[in-house]
Structure formats: C-alpha cells, structure tokens
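Below, in structure tokens: the form predicted alone, a single chain.
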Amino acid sequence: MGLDLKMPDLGNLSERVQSLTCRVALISDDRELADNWVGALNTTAAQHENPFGLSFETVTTDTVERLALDEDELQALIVDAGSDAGGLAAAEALVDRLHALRGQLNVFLVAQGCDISVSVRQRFDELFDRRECNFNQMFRLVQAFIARRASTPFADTLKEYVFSARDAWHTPGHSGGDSLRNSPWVGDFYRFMGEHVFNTDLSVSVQVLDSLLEPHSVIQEAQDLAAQTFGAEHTFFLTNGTSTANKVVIQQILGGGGKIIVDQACHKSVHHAIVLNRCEPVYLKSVLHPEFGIYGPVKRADIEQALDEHGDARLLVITSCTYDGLRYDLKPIIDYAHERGVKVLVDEAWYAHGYFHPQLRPTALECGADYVTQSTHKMLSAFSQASMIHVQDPDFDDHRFRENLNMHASTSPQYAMIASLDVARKQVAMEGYARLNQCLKMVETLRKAVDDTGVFRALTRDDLIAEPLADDNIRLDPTKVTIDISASGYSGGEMQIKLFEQYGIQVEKTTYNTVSVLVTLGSTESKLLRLIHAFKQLARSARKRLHVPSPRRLPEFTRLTCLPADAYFAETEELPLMDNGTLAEKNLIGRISADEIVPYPPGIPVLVPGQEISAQIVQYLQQLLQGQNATEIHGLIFRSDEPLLRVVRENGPSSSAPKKSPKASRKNGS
C-alpha cells in the first residue's frame, strides 16, 4: 500500500525506545533463499540503527500460523510467493488467514516478475523482487512501516510543544498551571495533579497542534492511523464520549426526522438523539435473563421482523457487546439490514479491544457495520470521555459529517485527551495481541479460582444467555466476568460494599445476585491476587439468606402516542409519583410521559417521551423508590423530596402523532 505520510524521525525514536524486540518472520519453503536472506537481514540490522530491535527468522508455511498465535513479539511477515504464478494465490490465501489471527502485523511480499493483481497488492504493505536482494533497502522499509505504526503524531507534537516552554498569553486561564503553582490556597491541587496535567491543557490558538474540528496535520494523521489500526475507512476522535458519538451518527443519517429501529435497552444517548432529531422510533425489546436480572440482546427474529415491517426505516441501532459482555452474531443481521437499504450503527462502547485478538473477532466493522462508536477509554488506555467513531458507509458524506460533529463537539477540546487516543491506538497496534493474551490468561485464572471457592460461581456464556436467545449464536466477551453470589447469602449491593471496605476493591457493576469485574489492559497479577484472595475470604463467611429476591422485570412497553420530540417539547405539567400510591396511580394512568425515565441499574428506560403511562409502570417506579435501598432513577423531578413525573398537558401534541398508527412503531409490545 505504500507510505503516504512523512517518516518518523528514527533518531528521536532511538532516544526514547528502550529494550524493544520486534521479530520479523520470513515465510518461505525455499530453505536456501530463506537462510541466505535471514542471515543477510540480521547482518544488516546489526550494522544499522535499529531502535525497535528488529530480528529476522525463517518459518515455513505450515508453522507460521502457530508462530503468529504464540509469539507476542512478532511484528512483521515477509511472504515468499516463489517464482511461479501459483505461488501468488497461495501467498494471498496465507495472508488472509494470518490477518484473521493478527490484523496489525505488517506484511511484505517477495515475488518474481511484475504480474501482480490489484487484489493481491492491496494485501501487502510493500513488494520485493526475489532476484534483487537489496537487503539494506528491505531492512529500511520493514523498519519504516513498523515505525509508522508505532508513531504517535499528535502526542509527540504535544510533548514537543510543552517542552519548548512557550509563554502563554492565551486561554486557559491557569496558563500552564501558573495560576495555581505558588498559591497558598490551591497549590496543593497543582502538586496533586502534576505539572503536565496543566501544561498540556492548551488553547486552540496553538496552531501547531492542529484543530480537532477541522484537522489537517497531526490530528488528521493520528486519525488516519486509527482508521488503519481498527480497520475503518475513516476514524474521528471525540473528547466528549460515545454519548456524543451516537448523537453525531444518528444526526448524520436521520437529521430532521425519519424512522429508526432501535433496541429499547440501548444507551440513553440514542434516546436523546431520537428527541433531538425528531426521529420516529421502532423499539425492540431486549431479553431479560430471569435468574440474574441481566438484560441481553434483542432476538434476531425480532430485528428481522422489524426490518421487514418497516420498509421506510433508515437506520438500525444495536449494542454489541452489552454491558455484561453479550455480543450479537452481527454479520447476518447487518446483511439483512443492508439488503433492505437500512444503514447500521453498532454501539461498541464496551468493545474497542475486540479487533486485537482472534478469540474476540469478528468486530462490527469486520461484519460490515456502516458506523461504529467506541469508548476507547472503557477497555483501552485512553482517558475518560475519549472515544472514536469509525466509518465505512459507502455513501459517506465527509463534509456533512464534519458539520454534524462540529454541532456537538466542544470548540475547546482537551488536548491531553486527544493525545491519549493517539497513544491508546499505538498500544493496541503494537502490543494489543500480547496484552489481551495476558488478559485472557487472567480471566481463566480468575474464573477457576472463583469456582473453586464452592460458594461463588463465574457465569459462562450458556449461563448468561436466556432461553429465547439460544439459537442466535450470541457470544460472550470473556473480559467481562460476571460472578453469581447467590450462595454467599449477600446481595450484590452488600457484596460490593464488603469488597470495597474490607479489601479495597471496586467492582464495575452489580445486580441483586451478581457482581461484575472487568479484566482490562490495566489489570495486573497483583490486583488479580488480591481479588481472588477477597473471594476466598468472603466464601468462608457465607451466610444463610433469609429472603431471596426475584429480578424486577421492566413493565411492558405500552404505546407511543406521538413523536418523542413532540412530547419532550410540549406544554407539560408535573404530577406526583408517590402521592399515597393509589391516588398517584389514578392520576397518572393514561397520561403521556414527556421525559425518559431510566432506573440505574439496569439503565433501560421504563418510559420514553411520548409513551403512555400504565398502572404497571407506576407501580414499578413506586417499588423502586420504596425501602432502604431505593434505586437511582434518572428523569424524575424532585420538589421538596417529592418525586414527580413530567407529563404532557391534556391538550398536548396528540395531533402530531406519527402518520402511521402507534402500533406500526412497536415490536413485541415494546
């Protein structure tokens, strides 16, 4: 494919890269050629500047796949296609298999002659002729491609600018921390946060750092590298989270209105985008696991039925993987949508790591999604709120997308956050496979240790998939470990407190009888040891549980009486939710919610704007607010500690209901 941007400065790289080893495998069944070339390349490496520690070795075609799986330090492959035409086809097939294992490796082709098709050429970074034997050039090109993948154009520029120590006569007002450094009142905060938190917090006035809203140099270069790394056509950085990413994509496809098919359990940002863009939603019901209270994916049959029934839909939005690690068999779903002219957005907020290990693939991009949003900060090494949008829509309008993004993005982005995206991308490009190998080994150790307690149980894929999803080929991201604590006698909330207060461990989430932990690139053996020790100790203090609660099922979706936007922006009134129970129920039944009401957990709306309120919904919300462990509910209004619901006035927007009947915008009661 060729290098199309300037080369990194290897001199600077050599100063900051220490103790690196990059193994390069020459794949050839021609033993004489392989031995001669590898010997010459290693001699060349010893004679030249070699900051990445390139070392060359020979492997045969029947052993290279095992090498790719076993060797973490493998960074590049040189594939010998031999001297006949049949060798090219074999080399192409081999590279496709290797790409499925390690998509980040640089791959070079050694061939004889010029008759190389475009499809073959696109699979290789560069070509070498078997007869030329210019080992200096070969070494430099291999090194150059690895250096390019290992570069962080924005992060490097930011660091260079900071170290140049320019005087700041621009925003932000702390001026590199000078306003805090010597203050008797807030100097402690400066010392706590550290020098570089402040001197990397810069203004858009610094032109050398490019513009996130209109990138042309180092930010665009970093985004191009991210697209190449994650397998997208285009990638965009965001500094205000995947919430904004989802809103941007939905506005790109449905700005001004249109029909959207969406999982009712999707992230609240999708529901917000539906209001902002005056979309007409077709809500799909996610499947509740009855034993553990975990909401999973939507049944594939329900998605396909909705696509069949709503031929005017323009966008399908699904979440893969879920908070609990359940992910769709995406390709047949995406293909089904595309056959009906529907674009697909996959919210991969929890799955930015998926492309970097064969056990976790295929990702949404590999399955053909038009847009993928990822929270790079959730499982990778970026700062919180640092996210990416990946695009491979064949009808992509770059100009319009940038305008939509600019409507939501801040004009004062946090540069350290952008740098963290650049660095997180580099890490997975260079060592994602190795780090995820470590993660998966930790998962195996953790699961076995938890099961060995005899009290706690690490839930498997089969445990987590509810019966209605049994035939949908749902998969589990193993880095999300959900632990059944039922036999301990403690609730999820109680177990969370015990782990935190007694053992200094903070878990990711709980249900009434589970706790969930994430195994990320930042997980360490010491943290794992302490977590296992905590579960072993807690297993010894198990108690008999007097009352075993059952999971609260979300009440059935009633009906959508108007567009969510019409209800949200309508004239409204506030009605009490608790008001002696019965009276509140009487006053609320049949009224139209103006807000999205979301209990956390599980974070799934009980009401969306425009939805009719039922007795079941009122009773459910009342139950959540009662007792000692009241549930946090987003969207309620509290006046003097009295919870109220905002509802559309009786003369509200019923006349502006969707053109089709409300039934046309529902699926399976949802």
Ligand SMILES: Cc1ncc(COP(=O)(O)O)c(C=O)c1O
The other form holds:
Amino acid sequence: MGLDLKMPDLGNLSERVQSLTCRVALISDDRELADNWVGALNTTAAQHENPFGLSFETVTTDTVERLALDEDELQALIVDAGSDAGGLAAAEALVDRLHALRGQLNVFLVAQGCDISVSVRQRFDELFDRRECNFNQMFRLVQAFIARRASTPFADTLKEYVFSARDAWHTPGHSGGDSLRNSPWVGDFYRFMGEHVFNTDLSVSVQVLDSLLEPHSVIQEAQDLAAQTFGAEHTFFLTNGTSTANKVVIQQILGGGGKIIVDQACHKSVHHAIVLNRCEPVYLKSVLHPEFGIYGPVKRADIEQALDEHGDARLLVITSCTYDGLRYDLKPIIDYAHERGVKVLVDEAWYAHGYFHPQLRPTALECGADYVTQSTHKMLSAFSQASMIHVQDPDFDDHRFRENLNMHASTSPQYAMIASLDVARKQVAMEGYARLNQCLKMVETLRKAVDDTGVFRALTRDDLIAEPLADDNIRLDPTKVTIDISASGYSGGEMQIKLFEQYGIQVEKTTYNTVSVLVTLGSTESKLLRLIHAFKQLARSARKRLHVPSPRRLPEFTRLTCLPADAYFAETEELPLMDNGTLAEKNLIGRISADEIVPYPPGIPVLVPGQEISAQIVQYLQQLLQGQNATEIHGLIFRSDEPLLRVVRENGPSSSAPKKSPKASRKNGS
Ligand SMILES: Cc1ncc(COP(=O)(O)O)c(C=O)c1O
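Complement to the form predicted alone: the form predicted in complex with this ligand:
To see the whole picture, the full complex is given below, headed by that same chain.
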C-alpha cells in the first residue's frame, strides 16, 4: 500500500462554501415576551438584508448551557433579566457561565429600569429595554455586533487595494509579479505561487494599508479586534514569529539587564533574549518522562522556590503548553509570582487555540499572565511566522513597548502575513468553537483507532505526566496526540520514515519510542482516515525489536560562571569536540562555553553561554555525533567537518574572559 494508489474521482467536492447561519437565542422564562420578540425578530430578519443568516429562537435558562455546547451555529444571546429584583444578578451569573463555555458569543441584556451597575453593564454588548418595540433597530444592533466580530479590516483593505490595480513604482522589485510573469526562466515560479502571492506583496509606502510599526488605522483595528477575541488588553501582530515576540517581551521587562527565572527547556528565543539583554538567568529544570524521553513542565514547587529565593527577579517565563501538549495549572503559579512582584510571560506558541473551547481553557490570559506570546501560525490558520503578543500588564508602558517591538521587527512586513492574522482571528471568533469541536471528535476517533490496533497506544494525560509532576494538576492539550510505538518494534525515526514513504504522511515529531501528530483546524476526515489506515497496516507488520534504547537523559546542568552575554561576547577560542582518545574531553572539561549548544530533538540546550563544560556533557555530545541517526546540533562549529566548541579564552594576552559573577545563579543545578 503505497502512494501509487489510484486516486478516486473527486468530482466537484473540492470547492464547497456553505452559506452562513447565525443562531441567536433569546433566554427568557417569560413565555409571552419570548414568543413576541422572537416572532417579531424573525419577521424583521426575513424582510431585511440578512447576510449572516440571523435566525432567532427562544430558550429557557435551564437549557441554555446545553444549547451553547451543542449548537455550533449559536452566535449571540439575548438575556432577559425579567422584571424581578434578583433578575439582574441572575443574568450576570448566567452570562459568566455562558462565557466560560463560549467566550466569543455576543450577549445582549434585556432589562427594565435604569438600575444597572457597571459590573453588569460591562458583561453585555448592548442593552434593550423590556418595553422595546422597535425590532428593526434591535435586529440591526445584533447584526452589527456580529458583523464587527466577523470583520477583517486589514484583509479587506488589502483585497480592495489589489483590486483597485494601482501602478506600482515602489518596492518590492517584483512589482506585483510583473518581473516574473512573462519570463521564460522564472515565469513558472509565478504561475506556481499564484498571482495574489505577488500582488498582495506591497510596500510600506502604500498608506491605506497602515503601518505595522506605527499602526493607526486598519492594522490597529485588526489588532483591537484580536485583543477582544483573545481576551487581552492589547494585542500586537508580528511577522517574525514568536521567536521575536519572546525577545520583545523580555526586552520590555529586562532591557539592559536583570534577573529572569526561566525553564531551561524554554525555546531558544528566550535564551537569545537573555544574551541580548544581558539578563541574569535562574534556570528551572523541566521534568523528564523516564519512559518516553519527553521533557515536560517544571515542578510547581521548584518554580515557587525560585521565586522565594530570588526576590530580585523581575520576570518568570514559562512555556504552556509544551510541544507535547502539557499545560501548567497556571493560576496559582502566576498568583505566586505576582505576590512577589514578578511579571509573568507565558509562551503559548503552541496554544493559540486554547481560548475557543471550554475543554481547553483556562488560557494564560485568563489566569492573569502579564504577557502571552502565541504562534498563530502553529495551531490556527495564519501563515508561518505570523504571531501575536497579548498584553494585560497593569504597568504596561506602551511607548516603550512600541520601541522594543520596532527594534526587532522588519521594516518591510509581509502584508499577506498580517492579513492571515486578521483572518485567523476572524475564524476563531466566528467558528473556533465549532472547528475545535470537530478536532476533539477527530482526536477521540484517532485515539480509539490507534488503541484498537493492539500495537500502538495513544498516550493519555496520566501516561505523559512523570511522577514528580503528579500533584501539579498538569493538563493535556488533546489536540497533540502522542503515540507509543514501542510494541511495533520500530523506533520513532523509523516509523516517521515508514509513514512518510509508504503512506505520504508527515508527522509533527518523534522520540525514540513515540510519534506525535497535531490535530488542527486544518485536519480533515480524509486525512484522519488515511492516518488510521496507516497505523492499522503498520500494526500488522510489527516486528520484534532487537535493541530497545533507553531515553536519552540530558546531562546535568553544571554551573553558570558568568552572565551568558559576557561569555557570548568574550574573546574565545575553538576547541575540538571529537578525537580518537580522550584529549578533546580533557581539554574541554572546566572550560566555559561561549555558545548555546542545542541538540534536536529534544531542542533543549545542553550548554548555555557561560556554563562550565563537564565530562558528562562532552561525552553526551560525542555520543550524539557518533550515533547512527545524525542528530542536528545547533551551536557547534564545523571546520573541515571537524566539530568544534567555542569556549571563552583563558589567560590569553587579549583575554577579556568574564569574571565569575556572584549574581549568576542556577537553581536545581548540580
Ligand atoms: C515554545 C516555543 N516558543 C516559541 C517558538 C518560536 O515560534 P515561531 O516559530 O513562531 O518563531 C517555538 C517554536 O517552535 C516554540 O516551540
């Protein structure tokens, strides 16, 4: 069974765009009002332009939560507080419960009298008086709120601009693709990519498209909508990925230096920011799962201890969820940090979808994080590199933030990427719940089918939580499915190749005994069918494993001898990592690494700049380089194929080797 299967006739199934339906529920226990209003609103809807397909229905207070969960097409609620004194408080409580289920629904309050508190008012988009009889106006208001949520101010302007077909006498040099279109040499690239890749690629000189670096119009509007959609005070778009987002936030809090508490297994952009900003890191140690070789979260007690011991720390950075979908119970950790005056950045690169389904909440913003960085492109429908920073820091300095962001951002942003952020935002705002519902159903089907093979096993939350994390209330993002393949007799790497070469399936990642797939908004029933089929087939060809490797534990952290920046920018020399005897090891032991050395997988640094090199570290790297599967190791230098480590020069005449910094610290280090 390979890729040479005869493809079935797809007919015209490929382009199916459904018409819109927006259900609006009027929640009222007053039968008469409900029937009158719903009847009148549906009549109005039928008589007026209704592009979103609004239709109104009644629902009672005791069934509305079920409706919110069951009806994907529900887009708005009109809550009748009745005329009793307790009605407003009940409406307030109800809308909180409904928002916990579906944060994106528009909600309107029907009340009588003027005694509506600010706290009640701010929960509702708009108010209607119970004696209202202008149903046209009411219909238009509901429609206008839905229309605003469904709007894409930047993407629309970009489209309009392209269709207005202005002459380009500006960058980029391909000038809307004109430089390529008729070329006998490169015209094929134009045709392959499609015209809109080129004609949406415009210069910052096009003023109607606003400025990403100083937004005032359509980009600002799109960002405001994103803030509302994701539940932030402010949202900023980035076209350089969460790698840049992390650097911007760290510079915001620690520009010029200061103490930062970070998981050592955090993304390398955080380590880079530590060097760039001359920060003093306190490293936390994430917990390795002994059976599957997966690095998970840090123990909560370790985070709290670091916060207690480093009262001068200014920022805590944690990754939630991890690449494998493990999520912290964030609220108590963020509260603990805030009580000690420490700001919190949560790297949600892998969790941009979290706010749009109750099973995935609460998000970092809901738990009180000051800054949240998200790769919108990883789990949602934005183009690669399109990311967002969400802010709810009560001490937010917007001028400084703008400067920090501009220091890292390109002055020539890709407009298609910005438009894709706008559209990805609209998608989750309008159909995030429905699409994630489908994803979660697919996850269930996939997990069951995998388990039914009797060979492969979809790992549960309990399987993935290593013992030291047992009491930390760690959760699992179900959309990341990790499959134990040990019983198949193949390694993760071998299974990855089989899936790709025999079934045309590219998985997200592997460890020596697991394969992980991501179920995203773009996963389809057909892809699921093929994946399940592949696992069923592969289960039949399971073999006895000759050699069962144990998970590779990263070497213990040694110690940080100086600020990472001091080592990185010091006078250095390059020392060989490999030789036939032990000379390389002897020469390297005790020396200070100037670079960050990161083997992939698992993508966690075994050395950071400023860290002392141990025999264990040298041997680990040597084993990786000698291993059968060539591991990618970032940070090594190769000269004539010889791997070298850059270390801080010792005692040389021009040495500016860093002095031991008493401040540089390491928690949990050996
Ligand atoms: C935890 C984490 N943070 C940040 C990033 C960087 O994200 P981006 O690819 O959007 O730059 C990644 C990338 O894989 C990541 O895994």
